[in-house]
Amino acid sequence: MPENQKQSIHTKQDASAQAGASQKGVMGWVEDRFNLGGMKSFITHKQVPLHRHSLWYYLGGMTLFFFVVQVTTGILLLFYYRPSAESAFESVQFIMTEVRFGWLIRSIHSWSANLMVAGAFLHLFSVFFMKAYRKPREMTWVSGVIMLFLAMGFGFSGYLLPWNELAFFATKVGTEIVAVVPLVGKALMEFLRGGEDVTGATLTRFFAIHVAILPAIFVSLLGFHLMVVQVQGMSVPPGVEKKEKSLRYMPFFPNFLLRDLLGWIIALGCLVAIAALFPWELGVKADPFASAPAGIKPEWYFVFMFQTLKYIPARLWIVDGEIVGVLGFGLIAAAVIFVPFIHKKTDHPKTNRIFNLIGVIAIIYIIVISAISYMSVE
């Protein structure tokens, strides 16, 4: 072999060895400091069960996707938003008319907020019907339910931020309902409002709650929720466990993860299309001295509670009817949180049927009452 050819081969081998050593050096440096070997082994060995209900596993990731969209678009809006009664409406108006694609970013933020709550509700009911809250996944359920309530809190606090007429009076009605809570209701209302009435102080407080307090609590719970889901794995419904002796499994990485990412891409395309075709309107600037517009209603996920309170008589024996309604919803919320500790016999067909019936009735009630509220003319 000619000398120059040998030299060329040695040069290529040396370059390849140097590149390998460099790559090994970087990975070795990272491995020495972060010990990623265990994480890599865990991800590569993690599996997702395959059965006729596997489609519901993707709802959690979809809800997470909408939260990521919320954070991303919210940060972009923060560059221009001014949280004061004098300039909040004008700053949102500026975003929608002067900032390039500002109207689209705001519309995506508003639509994704609603889709996130809808996804969280669907995820909750899918977990409920698949009995994925049974031992040892009790805390997965508890953290998930609390995150749903926090998502609704995001919606309530963010609703006021544009400082438009509809949001102003809806917030006024919502905080008045809070005042009904015995003992602490009045103090809680004044804390939320920053005084007796809905003013600029209320807007500032809602802004702080929306962009600082709720995100800090939500992200902490989200980290815990994702950790326990990864450690405990996906739950298999009791009925599937009994009928199918040998379950098939799919690797989490890359199979399940790539399917999840495909769903995110499709959801992003649909979200942008909805936001562009049906842009979120700004409305009219709030006037505290104006009368409330007819047919004032909260966001859709609060409508069934709002309508239910209207059905309750003003007095129930010696108790204010509104107090009974608010306390009733509080007890229902507590019961939902503690479902895993109430329904322990998930392998018992009779108790399963009872709890499934309760879930179906709840879904029908929410849909029917909300539909009646929207169809009613006030």
Given for the second form:
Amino acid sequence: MPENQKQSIHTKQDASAQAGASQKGVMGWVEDRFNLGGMKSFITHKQVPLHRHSLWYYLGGMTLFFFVVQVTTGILLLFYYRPSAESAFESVQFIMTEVRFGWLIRSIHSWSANLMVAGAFLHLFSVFFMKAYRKPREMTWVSGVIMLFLAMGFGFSGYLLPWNELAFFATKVGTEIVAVVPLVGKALMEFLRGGEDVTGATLTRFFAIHVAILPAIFVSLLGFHLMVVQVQGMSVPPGVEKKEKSLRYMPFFPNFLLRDLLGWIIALGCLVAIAALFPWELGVKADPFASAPAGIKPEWYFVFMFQTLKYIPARLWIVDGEIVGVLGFGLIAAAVIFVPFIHKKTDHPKTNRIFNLIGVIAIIYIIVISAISYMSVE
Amino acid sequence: MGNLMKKNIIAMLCSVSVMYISAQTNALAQDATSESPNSCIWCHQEIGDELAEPIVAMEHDAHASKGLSCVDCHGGDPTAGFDEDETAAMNPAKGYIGVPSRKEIPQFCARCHSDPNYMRKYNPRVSTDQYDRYKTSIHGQKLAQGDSKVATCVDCHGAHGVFEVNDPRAKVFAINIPQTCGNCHSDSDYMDGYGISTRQVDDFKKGVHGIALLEKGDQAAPACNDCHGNHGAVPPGVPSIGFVCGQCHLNNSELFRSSPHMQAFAEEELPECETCHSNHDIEPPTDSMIGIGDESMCIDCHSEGSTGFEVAEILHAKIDTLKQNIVEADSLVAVASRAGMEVSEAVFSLSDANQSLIKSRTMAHALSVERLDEVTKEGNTQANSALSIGIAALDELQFRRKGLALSLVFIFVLAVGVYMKIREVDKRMDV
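Mind giving me the form predicted together with its partner chain, seeing as the form predicted on its own was just shown?
Below is the whole assembly, all chains and molecules, this chain first.
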């Protein structure tokens, strides 16, 4: 080990020991062992740039807040939820009618799930337009996009869990779409469904994915994402960077964190109000032998893809239209993940304009197509 | 486009049509079973006009579809007569019968349709008693007396071009029956002299059964034949009306038979169900038909102070109370449901209460206060249960709203506190 590095470690340990020695009781005991002083020193030294786009920095924290709400309410729901075709619906009904504040917990869980996905989408677009994915933050973007896809996976798997009619048929349609993927589609569909059809086996499978597999992957990525954000700090948009030579900064702790906290408190107030005034409906229990009700639609964040698949002709030259659609969305998803590696010349105004245009078109497309789908009479 | 071209096109279309019809009839000129030439078709087609009509009609005929041909009903020799010697084909020595007179028609059809051995070949389940039953009907009796205006087989089923009964094109398909019967029975000129009303079909169309059958297309609803019979059609007599209605309204009929009305109606020669509900123009029954109100049927016979009058009043009150309880619970549960409260248990209870209300309306036919009480009690229990759930849901809703308001006040105070802190920290740190 180089001498200067050893010295640095010794200096840190000494500083920590001194801090521990200066503090008594529990805090001193903790400081002696975990060097919280170092962490505190890091946080207090971290600076957040202040400019006209700084507001967008709060979206990541907001999405994180909704995720924390999801984890908390999800754990509470687990106390009563029973993942089987025979008892899932009844257990959710029990939560909503018999368990004290069960209705509120479930309603918050459902609303917060949607707000979390919405927050993640907004965060993604804000980062996209601010070109915050440019070097050295490529992997922050990649992990963030994957987390957005995982959040959509959370939504898809969680939607089925109450085992109601709408969820059952939406899952049936959703998993059917997976089957069109060439070569592995059918196997993938059967893997997701736990058989040929959507049954109780699908429910237990989705439950495992929703409460164990996705959270494990998500939390790992989240840890990485937060770590790199802390280490690399907030990105300043290229335009701001050039124009504002003397950029102002704000300490992350406590100034930025307090603002984050204010946002979370306001979000909590809104979430509680929405959840209480518009409790998430349970609907009627799924009946696999009943015919599908009219107007089956997936969750709102899948609607633009669902509607697009409807517009693609059944046959495109010699290829099945649905295959083209599904593969097309797969390619777009991959392209979104690899944006930092596709768009490297972020200091080039022309390419920036092209990418901004692509982003605007994507937003307009998603909004317009979703609106058409919701307004169309089935 | 010039007139000449138009004429040419029309002429061309006519030629194509003639060629097509000719090809069709030529194909029919082959015996359906043996594929040998059929002189009946050949000759009738040659003569044309109304003599050719049966050929077209037979194209979709139920008999033809089973392989039967002209000769199977009319006899004769379809292999002869191609030399324009029609007597060879229509030779009585070869069994030629020709066109039966109206009086002969039932017997003509019965040659096959009354023969179980013959009919079994085509449909093992088909009944073969139509002719026997026809003879017992008013139509059959009058025909035997020489009245050829009455309906025979062909008037309802058609002669050539007969469709199976369950074929929607058949004149005897459930939805078409009122019109088929009405062809004669609604024609006042045709029915002149028989001394019966010609309003039955019009009345039927206005009644619950007619609306269900003809407007809603409910084929389970009764048509004329379900009450009057088809081949053995007669107006149901006073003693049999209860049984006729009881074919479908079984419980009502049985309860009526166990009620004090049964004997009283028999003594007064009142036509059971029809006395209160009418016959063809049956209106949807209402709860006000029972009781002592203006629309009550009971007060037509029972005057104030009589036992019947008292019972009618009690029966109405019991049904009405149950109905009111259901309405009250239903509206409360609906309010709670619209507010987003989970009230599925109350909905189940209301469904049970409504079931009891239906049962109580049926039970009213027994005219027993005790028996009705059993049913309404159960319904009231369910309605009260739904009401309690609805009240609890609305209480819970109020609790939630107050809780929400309190929470929002707390959250607001917290937010203001944090905001003040931000200002203080920003000022202190000069941000």
